[in-house]
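What follows is a single chain, given as structure tokens, in the form predicted on its own.
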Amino acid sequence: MLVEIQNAWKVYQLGKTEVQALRGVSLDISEGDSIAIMGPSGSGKSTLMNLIGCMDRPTEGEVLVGGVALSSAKDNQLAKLRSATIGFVFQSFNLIPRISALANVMLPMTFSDRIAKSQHAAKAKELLDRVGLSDRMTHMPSELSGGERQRVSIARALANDPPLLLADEPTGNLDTKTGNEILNIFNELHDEKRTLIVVTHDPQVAEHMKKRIHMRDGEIENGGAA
């Protein structure tokens, strides 16, 4: 099993309020799975992806990611999880505005061991190739377009090689047309079995997907996937 969630609850504390952000949500996600987690805003969507992504720890339960536990994991543990097994996909593509495309791609090769630093520009060329942005690399972001920048946010997300890879609202700042290109390649990677979660609010986003998980008030309902 990649991730297992198991009864994670995550309580915040906003002065004297606790928010329950999480309630006692259980999940199991194998290798090659496409789900979509849906929801209304506050629903614990984006706190879900947040555990999987392995960027916050349960405050009760426990949350397994590649068979490590986060409760006990140290930090430096879960950077080098990250960076070897999740790419992150958002829906206002985090970019570094100074750097071009191609750069954008190669900095997480930076922070792993997986690839030689003699490889990093022919991998990060070969992935911009790959989104169709041969013609673009040198680019910077301001330069392209929302549909460009998003394809360079793959790339970049793909620079590891991951096996997960986690989206938020991935086609939330793109028009349709764009957006179902976006999803075209998304499609694709799940051919290759790589295991994809996309947060989003838009159903035909999650028809793209093979499970639906809808979140209401911290859980999960109906107990799971569809």
Given for the second form:
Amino acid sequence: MLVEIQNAWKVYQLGKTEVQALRGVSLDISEGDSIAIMGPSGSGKSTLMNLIGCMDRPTEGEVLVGGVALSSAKDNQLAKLRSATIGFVFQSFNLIPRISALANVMLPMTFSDRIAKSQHAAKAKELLDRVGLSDRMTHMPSELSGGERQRVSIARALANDPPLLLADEPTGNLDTKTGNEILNIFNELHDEKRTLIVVTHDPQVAEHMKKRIHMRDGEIENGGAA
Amino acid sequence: MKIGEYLKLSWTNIKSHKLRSLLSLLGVTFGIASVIAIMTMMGGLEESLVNIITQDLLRADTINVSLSGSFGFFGGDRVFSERDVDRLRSIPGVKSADVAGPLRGGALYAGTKRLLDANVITTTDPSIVPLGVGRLVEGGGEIVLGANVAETVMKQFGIIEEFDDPDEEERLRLSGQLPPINYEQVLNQELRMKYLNRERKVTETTLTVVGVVKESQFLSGSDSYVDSSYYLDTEEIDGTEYLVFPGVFVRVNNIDQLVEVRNAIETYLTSDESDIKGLVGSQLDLDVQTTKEVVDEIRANFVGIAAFLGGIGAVALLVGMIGVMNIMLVSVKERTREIGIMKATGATNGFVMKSFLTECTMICLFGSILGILLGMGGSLLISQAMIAISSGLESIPFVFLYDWYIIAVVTGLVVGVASGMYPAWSAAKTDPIQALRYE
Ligand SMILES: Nc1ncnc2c1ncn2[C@@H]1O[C@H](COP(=O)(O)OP(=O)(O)OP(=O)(O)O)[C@@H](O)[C@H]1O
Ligand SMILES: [Mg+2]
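Form predicted on its own done; form predicted in complex with its partner chain now:
What follows is the entire complex, opening with the chain shown before.
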């Protein structure tokens, strides 16, 4: 099992009020799964993604990623786990603006020993090529369109060949046409049997996934994996 | 990750925030530059002063005896009697003991004109006079002129042109439009001297110029030297009038005996047998110093002044350091989202910490290297200012202070780490989720 979520709670304390972002979520994700997470705004989708992505620890319950329990993991262990296991694609791309597309894709490689230093550039080029950006490698993020930026960030997510790809509304900032281009890439990745978790409001996107999860008020509706 | 990669990454960061990096760099640069400039200027001053003392005034085998706080060669109260000097000569190991002192009431005339700013000094050892041209006095009727006096004499006699504006003249000489003064031309001129003789009556005599003292910013150009026979300052001791001098120069036979002889001199002069003790009693506070000790004392004084001035520079550096820290904190804040991205893509806290520290240290290191260069240049300016506000100083030689350059570079490193520590730590502690949400 790649990820095991066991009755995970995430509670934020805002002064005297308590915000229960996740309220006892349980979910198993195995290799090759593709899951769409859907639900209204504020239902806890991003919060859940942050847990799966080892960016956060549950307030209660447990999350195991690659067998490592997050609740007791040190910051450095979480960083290692992210580096080895997770590839993130964000709604707002989150590229580093001061460096080229190529350098952005190479960035995660510097945090991991997975790929030899001498191969970083070649590997990054290969990934950019695969998302159709072979002629945009030296461009700065500001010189790229939204769809192109998202493709760079997909290439970056794939840099260390992580077993798990997480995408939080990857088409949220894109028009339908560009969004579809991005979805095609996800479909390809899905066909390659990569494990994929996508947060989306778009039923069409969800269609492409093997499983669909609906969230409401910090809980998974119908009790779990559908 | 290797250090080389941190350097590369930091360099990219520095380049992409050029103005900001430059501003924080300048804070360090000015701090370091002010310290280096001050030290270079002081070092130059110290070297030239020590040079003149060790090469022109005092020899290594000489012990300088004077009252505390005065330097016998340049004057002070006249309390060393000729009998004391004779007794110093009889101390084992002493080769010679000589005296020098200003001539009371001494006044020089070129033709009918009284020369201003002209002191007349006599000495029993003419060879202590740092000679520029000509020869030393060999007896009465001869005089070795101070450089300034020689110049005035030459103008009075029409040997060289006189200027209404001395600044204009100096400018012309410095720029080479006027040739340097040839002091040879004053040799064999005759001057008149009035002085008080032993009966305290004003006496007049004629002197032939036989030499001119070396031109130096540390030697008073107004001091001229005549034979010791003109010296007539006396005190009544044990019912007899004895000549009294402001200091004694004792030379030893063997340089290994310096300390031994010095101690013997001190013991004698502070004992009740000495005339000086009888004359001034409990006020007696002697300086009995070897040349090395004189030089050490000068150096120690310079260290004191340099420490004070350097302290001001250090404050500038501290201000610069706070500036760097401030700018780094802003940088961390501004790059919050970037930190979030790096963490999301696998960067550890340690990486974030080290990358900010490296960046800050690099800026400070560049700043200090630039500061060294700027300080070396700035020392020339400070030297000019020093020369302008002080009378007598003509030039301060430039010296390379390698120790200080190393200290400056190390300081740059330390300042970099010290000012980067907190910003880097706060960057490392940033929560990646919050950071990614940061606008
Ligand atoms: N740091 C935080 N402090 C306090 N409350 C928070 C924090 N982060 C999230 N929340 C709250 O937790 C709840 C779930 O947030 P989350 O971001 O997971 O929603 P979401 O399902 O991703 O919504 P959207 O579709 O709008 O992105 C929200 O009510 C939100 O206000
Ligand atoms: Mg969300």
